[in-house]
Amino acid sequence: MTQLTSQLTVGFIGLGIMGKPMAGHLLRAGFPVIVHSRSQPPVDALVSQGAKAAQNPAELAAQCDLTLSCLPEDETVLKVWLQSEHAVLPAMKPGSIGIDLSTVSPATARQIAADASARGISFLDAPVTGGQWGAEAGTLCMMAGGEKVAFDRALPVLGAMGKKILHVGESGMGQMLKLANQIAVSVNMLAVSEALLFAEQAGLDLKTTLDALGAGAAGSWAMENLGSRIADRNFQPGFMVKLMQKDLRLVMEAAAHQKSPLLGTALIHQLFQHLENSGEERLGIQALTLVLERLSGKPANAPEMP
């Protein structure tokens, strides 16, 4: 630990099931962090571990040389930063940096950015992926737009947060490659959902086909990760569908803007608002098997509700 980097303050702002241990990598790195969350027991929970608690957004950030959040959708986001009487835009001190770990839209990255630039601030957007498993861990994930002199000044405490932290591109770019990632994810869990559905339905072994499946071309994280599940009839999150779902909104929104054609992304988005319909959205994105299935006609018994 530097000098340098242990006398930037650190406010984190939204400590979920993933800013919480984020925050507490911050304090394990010998930053001084300043937290703030809308429920208590987090709050609690990383006082006793060293850090400061304030009691709103802007007192926190008007303590702080870099503020981050971690929220869960635009609105809240909107109002964290800008919106709301105690938001953190006019609280920052002059040279300071915002970065917003969430995954929200571009178009409201951009909005903060452009705010935040008018105020003489820095502002990143940071989104992140590897799950709670990686926020525990501290191998996320983490792609940022905005000014590249930010990024380099925030990079020690973005690093003490997660394993591969890249600089994407200007304001918005990051979540522009957050939401591609989440392609990326749609169309995969596809991928084994229908191998899998294939396979059974031809009375096939499950966990062979996994075997012989992952070994190869056919190969991927779903493949390894939620493959067993399915075999295992768990749909239990992992990532849950209404997440899911709320991140592929942000997608068609930025295909429909930039009008790339998204065939596959476009059908899961549509298929998983099946789980939404039935009260399933809290199920993995791996009952998207469950929708294959009951498309198909032979459905298997309805797993129970996490």
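Just the form predicted together with a further copy of the same chain so far, so send over the form predicted on its own.
A single chain, with no partners or molecules, comes next.
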């Protein structure tokens, strides 16, 4: 069985806000990297750093010992791995490993894993958390579901992109843990937004408020990273509303199946729906504060997105 070392050829499909810096970390760790993305500029940028480019996912996968993807939703993940003329799995070598870093439904992860197993290929669903900041710093948390043997083999690759790498169970369980993460992230985003709106309307300085709240029990990643963006009226995305809404739809589907009461999550899902309805779905999730401001009667306009 192939041992994963820096000589292993790694493929990376999907070079967006998260994928591009993650692939960059692989290059800096010494892995030979082949990349493919729908957008050409990030491909060109990584090629200038030493990566090679592939014309399509199948061409990439045929050359790689381990193939990674970081894609926006179930439909694209299924198309890239299984359902297109240039799909990844049919092109992969037996004994190789596939890893999807996207957030998709557990059912999608299990479907790909089953097809991979039938072809003699190992597959891990390993969604990540930490946002754009974590991807750029190489400090992401990765939650992997699938065979432990495959996880152990892939650990040097995953470790080049993240700080905390966990094996959490069988196929699909990485996605389940990521959905639990999104519950906490979204509810915390509401708490930060409400606290800062309350402080501002009381006449408090938001920078001072953040300094105080971040130092005590109210402190959180969202308070530190997204609270400061709210104070600066910066709604550029580290993680877009439309992607969080996609994740929350998956959460609510799983919650209905499990009969889990998610009252706070359901409320936030509806509040984000306002931003989608207003054409602001490409803003960062800190734009939740705009919804609260509008409910308070305060005109709240976001900057135009590119």
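Numbering follows the first chain given and starts at 1. Computed from a predicted model, the values in this text were never measured in an experiment. Take the two forms, find the largest set of C-alpha atoms that superpose within 1.5 Å, and that set is the rigid core.
Original post:
After the core is matched up, is the C-alpha of Val241 off by 2 Å or more between these two forms?
Top reply: Yes, Val241 moves 2 Å or more.
Original post:
Comparing between these two forms on the rigid core: C-alpha of Gly50 shifted by 2 Å or more?
Top reply: Gly50: C-alpha displaced by less than 2 Å between these two forms.
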